[in-house]
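Given as structure tokens, the chain that follows is alone and in the form predicted alone.
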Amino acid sequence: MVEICDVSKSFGDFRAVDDASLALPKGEFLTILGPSGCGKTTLLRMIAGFSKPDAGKILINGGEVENVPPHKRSIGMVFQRLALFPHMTAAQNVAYPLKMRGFDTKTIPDRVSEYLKLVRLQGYEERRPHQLSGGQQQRVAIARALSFSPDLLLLDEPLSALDKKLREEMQLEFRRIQQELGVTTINVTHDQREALVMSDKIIVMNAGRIQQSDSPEAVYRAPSNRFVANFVGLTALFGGAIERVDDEGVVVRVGELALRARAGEALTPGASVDCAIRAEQIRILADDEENDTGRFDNTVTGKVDQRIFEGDRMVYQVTVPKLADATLFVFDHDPTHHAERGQSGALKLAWNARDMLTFPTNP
């Protein structure tokens, strides 16, 4: 449905997008994920036709679109700023692109009603934007973008202005509508939860380059490099050196300790590496488990620096002196122990080799 081949875009000396390529099958939901300034919105604008690439080509439905203006690309868009017409009702906003595209005026009311029903806004047809909540305005914008049955739907951080609870509700709503219609969709966001919840495929970008292109599960569980591991999830990163490589993985020397880890790229003894371990993969050992360490490949003792209560869990920030004062983050989902963990100022932690990743240290 959409193919991007070696696309680059610069603004003066700044390389916003650097040699990006992707292929998106019909009906899939792709999210381009990355920090502010990574190039994700620039890439989306080139797909939409608002900006031309300096190099490479963009194909939609097998045809190059470089010289096709935006309004002829059969693309629906929902922006962070919804751009609803304030003087129009919800129904009139949804009808607008149909009128602009010359739809039969007799069919427009039924089509507007169909798409307002799709976004669950029956009964709100005559309300103007200021009479609607943020989530309802968002639904009108979705209905308007979909009303003319575009081949492609582009979403430019449309949920970032909403509060957390509403944003999470709308993530599920977007996904429901996309799956119900089967419309090919590209979403841009810096919100990792949004990317994981909504997508069939995720592209992670940084500094204009695509770092990884994979399923949400693979991006989370098997990040391709240090940046992806650090950007997705709450991850502790610390440096070490490969001490040994064997059939079971690698042994990494970090400070005074030797830790077992999952083998990553081809690594040789003596190579410098960055180690990554996610907060949910570390186990807090209770007092009666402290001598039962055979079930884990790695055990360390650390000093509690901070306890952060998040309602459903407690997050601990722990410094481990024997790991060259590395900082680890740990989740405790057991509310019965929230007040008890680390009261002595120390926690004993454990994890398995398969959960610790190693990446070659950048030269």
Contents of the next structure:
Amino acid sequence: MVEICDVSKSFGDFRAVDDASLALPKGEFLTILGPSGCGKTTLLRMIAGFSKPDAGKILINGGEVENVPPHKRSIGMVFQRLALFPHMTAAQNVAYPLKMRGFDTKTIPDRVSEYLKLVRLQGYEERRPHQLSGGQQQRVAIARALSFSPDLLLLDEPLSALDKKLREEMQLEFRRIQQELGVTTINVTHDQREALVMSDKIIVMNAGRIQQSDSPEAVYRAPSNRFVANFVGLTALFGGAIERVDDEGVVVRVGELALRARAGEALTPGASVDCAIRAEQIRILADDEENDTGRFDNTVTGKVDQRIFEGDRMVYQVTVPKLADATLFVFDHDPTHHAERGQSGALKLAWNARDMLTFPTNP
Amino acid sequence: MTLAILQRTDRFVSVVWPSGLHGMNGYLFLLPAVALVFILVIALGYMLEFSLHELDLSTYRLKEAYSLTNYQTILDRPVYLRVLWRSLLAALIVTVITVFLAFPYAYLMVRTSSAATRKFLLVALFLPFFIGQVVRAYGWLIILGKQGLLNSILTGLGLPALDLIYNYPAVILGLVQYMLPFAVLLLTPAVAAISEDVELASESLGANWLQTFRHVVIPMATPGLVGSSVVVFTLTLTDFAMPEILGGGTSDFIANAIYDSYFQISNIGLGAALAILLTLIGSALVALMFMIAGTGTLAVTEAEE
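Having gone through the form predicted alone, I am curious about the other one (the form predicted in complex with the partner chain); can you provide its structure?
What follows is the entire complex, opening with the chain shown before.
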């Protein structure tokens, strides 16, 4: 459906997109995830036709689109600031692409009400954008981008300006609408939760390069490098050196301790690595609880630097002196019950080898 | 000593402007502007009064008795109706041409990605403001005059010289050139208020640039278009220098007729009547423009949010 082959784009000396390739089958929901300035919006704008790649090819439905202007491409786009037409009503906004694309005028009113119904905005036909709430404006923007049945839907961070609750509601709405219509969709965001919730597939980008292209589960559970591990989820990262590699995995020397980690890429003893462990995979042991049963592969004791109360959980930021003062993050999901923990300033932490990843340190 | 003065000043201020009035401090700053406008209204009142008295040709004073003779004269003498019609037509033509030319200028100035281009356009826009209207009119004389630049080129090429000045088109040309910066200045914020995303959205929805322009850019720029049209229209309608210098008596506007009434034939009453008529027609037309374009256009700038 959409194929991007070795596309690059520079602005002056700045390489915004560096040799990016991807392929998206019909009907799938792809999210390009990355921090601001990673090139994801530049890539999206090239797909939309607002700018041309310096090198590489973009194919939509098997055809190269380099010389196809935006208005001749069959692409619906929802913009970051929505870009609704303020002088038109909701219905007129939705009817606009139909008129511009020469739909039979007799069918337009039916189509408009069909799509306003799809986004659950019946009764708001005559309102102008400024008479609608943020969420309702989103719905008009989606209806407008879809009413002409485009081959492809592009979302340029349209949810980033909404408050958390509305954003989460709209994430599910976008997903519902996308699945109902089966429209191929590319979404761009810096919000990892949005990417995980909405997508069939996630591409993580950084500094113009694609870092990983995988299912949401794979991106979360098996990040392909240090950047992805750090960007998705709350992850502690610290340096170490491979001590030995055996059948069960690897042993990493960090400060005074030897930790067991999941076997990663082929690593040789002595190689320096970055270790990554996610906050939710670390258990807090009671002060008198010993790891004598061997339930956990690694146990350390650290000092609580910070306690961040997040309502449903407490986040502890813990420094471990024996791990060369590495900082770990850990969740306590029952803060009321465990309130006494951490008060003493010391916390006993444990985790398993399969949850700890190692990546070769970048030279 | 100083303290005593300060204390006395304080006491004086508290009497003139008691603290209870401090909530209205902001209005205090409005006073000079309000006073200026008010003085103008007083002058207009006097003008209205003058216009209602006929000139006594034996004394060259205005008669005591009230009459509509001056207005009757204006309506009876074809020359005044011609002047009126000429001014209105010029205002219309100049407005249309100026706004038509100013819009692309403002658009390019807002949208260009090159800082150098924007700077050049800005400087070119403000430069004419340093040169007064009269100087610019004389500039046109140098270029278009009988022995002007253009004609010497023509005769140099063996072509006959043309009469390029002292006619209506020359006045229109001079006025368009004079009004252009005003129009651009008033259109620029209106264009800047249209986010580029809206145009891109229109394109991705299937509109070519012409359709985008017609259905999105123009409607969204309406407040600026109305504003600049009103300004250009009224400035042209009331203009004096261009018809005086470039028209050379062939293309007098109302302002020239008023001037002649006051200073050539010394008929204050008639001049006042013409001035009142000009004010009424101008105000009525501006009101009409706002009504047609919708007074709401001034509120369209309401955020999209």
